[in-house]
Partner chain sequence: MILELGAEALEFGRSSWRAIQAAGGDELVRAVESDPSRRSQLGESVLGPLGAFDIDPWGSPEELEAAAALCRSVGYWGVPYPVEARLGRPRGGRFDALVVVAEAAPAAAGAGLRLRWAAAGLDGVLYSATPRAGGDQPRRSAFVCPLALEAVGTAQPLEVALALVLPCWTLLGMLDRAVALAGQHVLGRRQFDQPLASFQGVQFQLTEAEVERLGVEELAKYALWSLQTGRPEAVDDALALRLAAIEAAETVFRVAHQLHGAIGFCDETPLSWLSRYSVPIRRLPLGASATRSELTARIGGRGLTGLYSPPASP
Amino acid sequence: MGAQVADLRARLRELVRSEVPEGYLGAFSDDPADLEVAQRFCRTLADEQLLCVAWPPEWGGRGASPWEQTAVREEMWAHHEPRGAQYMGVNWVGPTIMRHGTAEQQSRHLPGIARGEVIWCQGFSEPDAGSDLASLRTAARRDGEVWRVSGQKIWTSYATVAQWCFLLARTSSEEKKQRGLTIFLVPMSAPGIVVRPIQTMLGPHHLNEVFFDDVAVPDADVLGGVGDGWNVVQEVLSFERVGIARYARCERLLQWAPVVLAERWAGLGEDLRGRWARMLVHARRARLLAYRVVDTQSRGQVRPADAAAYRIAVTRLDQESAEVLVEIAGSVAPDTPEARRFCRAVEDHCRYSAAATVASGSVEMQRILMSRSLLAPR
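The form predicted together with the partner chain, please: structure of the chain above, on its own.
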């Protein structure tokens, strides 16, 4: 890990302190100013090549190591993801376009992402295609020079604010439903697209419906080959292998609790302090399981079962630590600005953690993946 990572981490913390208002809980609130903070912060990061640290220099990055990427993931998630939705462009949209895009697609999309100017959304899930994603029905059919897309996506995060959609649609019906899928890069401003926000307990912008009604998409916006969408999606998931560094926010909130309670800390019941200590152990455990994946990744290997184990451990940590933190926050008299910030952060963590085991593929899918490798005939 070393000094480079420590320097990077220190710089990121400095930037968060100077650029992100105290008590910030992420870009997605009812206050549009929060989104502006994120947009500004992305540009600040981009100015120092910190937005796309892992990207090669020719596309505006620093070619950073997986360990530096890990530090970025940790610091951003711990501080309520001040990059807003742009983490997606950075983590997987850009890298996927680098691997599969035409030269024209690359020069059209990558600089904007690297400058921190573009928000993407992911159009995968549909009402009848959740865990069983390959059952999706949104269809693109050829019409002369263009494709015409019709259908419905759902749970599309940030669709109301996104400029582009990374869309998975069916281009032919094959016997094996994973075949015949294709990725399209579609501007959200295209005629025929309607976005409808869904009110949720997670807060605004997280979930939306997106309707496509005969949306014309030129051939030039197909990513990878026609019919090759499933393979591209698998790669998207592999870029996301380590996923969100949820443990970092858990650890930060857990460590913050005794500071906020100060002399009242010792007065918390022994059982509650014991559960808190146990959560710190679990936060460390999840972090080390993430490092296990990063370590193998940095040696060019892939062990999907390890990534699945990490996801299972970290999402459970997210939810269990939320329960403990809510109970601790219940003993905080919100009589100082810091105490109020703590209680609001815990409330936010608690609501959001409920979705941890469903978002980006449910933990049950991770268990299926893991048991495949555990029970592979030897």
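Counterpart to the form predicted together with the partner chain, namely the form predicted on its own:
Shown next is a single chain and nothing more.
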């Protein structure tokens, strides 16, 4: 398996070198051409069955091991995620539809994801339901043969470019609020959906408000059964959190630093170089925590506490490594193309890290998840 994964990494790096422009910082910059680079690169990966490498062959994959899929994930994140928003469909939307979807839903949605043609967004958080997601108010009510969805979602990444939304809505009022939730697969072109971008320093397309005004959704687009949404979401979040391999980007930037500084590296303060080394250790720690989650998931288990431990480690790594890298970049003379690319990459990493401990569930909520797991009866 080691040789197989090494060959896969070599092929992915070759594709990145040949297909992705030098200095590329992701799909959602101010340059619209960057999104097309990502879409084209996804189609290239799909042609070699590398976009969804661990998916079954009947759904456009190679039936590869979870470790090969992990290698793909790491190489993509190390190189500023040239798949754009496709990681969402690949890492958790597609696998969730495989596990919980009907045959019709699988045949409708999985081929498009595997070909890199469809972008998904996630309709979870609301203005008064972020960390406490089960408090959401977006409601779906029965109206003959359809559901009518009304409400608002916020912080919805990629909603301006997505074709489909993986939407969580309330279908009944229960004493335990988690029991009245349902997942809907909703086309973003449906009448009654309005998207309003939220301007941030992260660039276009990332964060949006999405409003649903009496949107009609048929029963065929309910995923996993009415009222079963919370169980599906718990599984989704575990896959989503480990699917974002930002430790790979942190490690690549950290290892790049002494190469860019060359002879200036020895002139950095001892304290700064010590913190740099500590960040490399923390990157390896986050990687090992991710591998533990991959291992349990590969055996058919989903343990939210393990995913929470990884998430805490990788988001803290994001922010702490950004502080170290910014200090190091201050000593770089931007007199070569490589030095300028390094400084731009560090700036990009720093901007993204600012929200790391809030996105995909705050660090505080991850700690609560871990605590509940440790205190639960054995």
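Numbering follows the first chain given and starts at 1. Between two forms, the rigid core is defined as the largest C-alpha subset superposing within 1.5 Å. Just so it is clear, the structure is predicted and the values come from calculations on it, not from any experiment.
The rigid-core alignment places the CA of G269 2 Å or more apart between the two forms. Core-superposed comparison between the two forms: the Cα of L288 travels 2 Å or more.
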